Amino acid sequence: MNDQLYQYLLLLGDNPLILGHRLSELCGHGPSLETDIALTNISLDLFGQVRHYFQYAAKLNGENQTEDDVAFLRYEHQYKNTLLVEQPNTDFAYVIGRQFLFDAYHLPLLEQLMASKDKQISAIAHKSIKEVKYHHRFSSEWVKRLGDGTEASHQKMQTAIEDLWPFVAELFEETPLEQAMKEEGIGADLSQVKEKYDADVQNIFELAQLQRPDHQYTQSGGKKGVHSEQLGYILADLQYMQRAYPNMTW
């Protein structure tokens, strides 16, 4: 059970880890000072959540492992984040589209995890959900502002959603690990998460005058360690200090 729980904590922590890093790349590059600071704060929120998951994972693994070891000293195929969160910051519409599509999933996921039989996971969810409610409000308001704004902003937002949509299905593909954790009463029921997700996304898209993509093409594999080339570039940056100075501590 400890090994399964350890792997599940990686699955929960890797999405905010990689998305948090993507947002950190935007520091100083936001379209306005207020938005720049907001995106940076969301990044910090996500890293805070990662720390809770990885501190718990390191404790379970023992062998003097630390949260930094969990975050920085794995190979690419050992990361379990979905492909959605590793997509690049193509432009502001892509940043907002990626954020909203993840937030709409993250919020009901945490609602499920608050009822987890694992007290530590439940506590992390209770603490994190306050932040994620803000993330969702921020990203959904921007989706509406861009989608129902000018002709140019509408087109950019629609294009971003179209390009990011193939990565959405993976959020709800239940792996054997997730099924086992659900049956133990520890993990989330992704079918219930998807119900809330679909209703939320449809509502926001209607308010934003955006069309929900109807193509069936999907891409997945991240939960199983099969990633796009983007993750390699992310890890080259994310792991640089630990690779250059092994066993460094702060």
Second form
Amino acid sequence: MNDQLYQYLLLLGDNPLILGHRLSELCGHGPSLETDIALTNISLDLFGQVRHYFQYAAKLNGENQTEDDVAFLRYEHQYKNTLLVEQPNTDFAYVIGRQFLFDAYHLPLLEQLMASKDKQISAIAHKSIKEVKYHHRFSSEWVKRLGDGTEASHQKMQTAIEDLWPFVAELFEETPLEQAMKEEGIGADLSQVKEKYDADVQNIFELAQLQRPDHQYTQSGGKKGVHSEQLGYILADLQYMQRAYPNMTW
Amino acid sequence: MQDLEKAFQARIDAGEVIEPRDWMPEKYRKTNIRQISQHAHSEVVGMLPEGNWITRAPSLRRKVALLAKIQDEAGHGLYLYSAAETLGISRDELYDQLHTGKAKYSSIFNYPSLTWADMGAIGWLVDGAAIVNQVMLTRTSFGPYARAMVRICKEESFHQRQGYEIMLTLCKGTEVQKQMAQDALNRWWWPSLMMFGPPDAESTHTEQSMKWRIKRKSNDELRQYFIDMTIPQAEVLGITVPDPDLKWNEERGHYDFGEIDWDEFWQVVKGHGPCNKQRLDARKNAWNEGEWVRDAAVAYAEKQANKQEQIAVAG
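Let me have the form predicted in complex with the partner chain next, following on from the form predicted on its own.
Every chain and every other molecule in the complex is listed next, the one we just looked at coming first.
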């Protein structure tokens, strides 16, 4: 098996897995029926993408592995999602802030992956980008609505962005795995993703009357399997059935 | 006035569809608002017991199917609120009636979803019972409600098959899974039968609703139809309904069944079921915590409209 490719698929699949999970926690609790439907829709899209990545990973692995083994049966340190996507649904501003800060990365990431030499990854990216364009439109519209809505919503949106900002840098920290995949023409070039990210975020923040945070400190580790305290609780939920009732068909 | 009412009844009797702008008796309007909004609230509150298992769904395939199902329910809530709004009431007023307890929703959602098998049992029994009620409503006299029901019924029957398929997988699985399925059936069976409402003799709304074709079959008829349909399905699963008196009656051509615990039913209707408080609190919290978000959306839309206006004036 090509272990690097396998690991790279985990890296690509774990962000939508954990973000999809966070969004799915909100189902039935949104501020309006319309936003509830939209957030559930995004969650559904993300899980659809996860299935594509993990079905491919399971096939590479052989040994009768399934997408569910990949999704549910790893230990904490084997999950490679960034810290940003595991942050909690503190309030709607955090949900929107987290979504926008991820979508602004996800979109140019997929643009790069469409050109991947790996045909499967390229096909997944082609399919996913249509969905992610919609996610980006939804989240950026809401950043503007909250940022340039009322005084209270502006405050909440600015606070959420301040609190989430330390997790942004990790999206662009190139791990040895990502470097190797980039050099093989399979993975994305994160420096190019970052260029688009910075321009996009700057533009939306201006339209939303938001200040781009200027703090220098950053938090990272997720891509290498060192997570925040949040992930353990997510996995306790996510893995509950598979751990409590092992080796059964559902 | 009496002539108008007579003419209205004649239209109903001739099988005509009533549209929002048509003249209608005030009580017809109110009854429809009550029934449609109760139905809309049921869709929205009904998202909660199933939502309880999304994060713990046992496979990606099941998780996606469950999310999609709950999203459909939110969509049904939207069509139904829109249908109710055509009768001259706003969505905010309808929510307010839900939050203050003035409006009811289906009592079944006041029961807890305790295991994964409940996702199967809810789809199979609760959606199954809902379909029996709703198929009749596709030909109800009020046009917007009837049309919403056509679309909803198609999706509900898909949900019902999906729920049954979850049960089937459990029943073909390990002993533990089969026990989980049986336990879910034990807990959901009686509440599902209560979904058809009190016995005809005690049902306060039935007679007038039948006359106006808001309702087309009585509670007891529908309940019997549901039982007759469901028992063979339980037999295929190899699990049994928790009713020692259940028995095929050759003469009637129907199943006889045991006494329903109507005291329990009325307790839950009055707000004393196992999850009434949690369900209503969850809806109220979502609404109250969402207020600043809705206010922001309105304020932003106004600002954008003003900008457009200024551009138009300057231009």
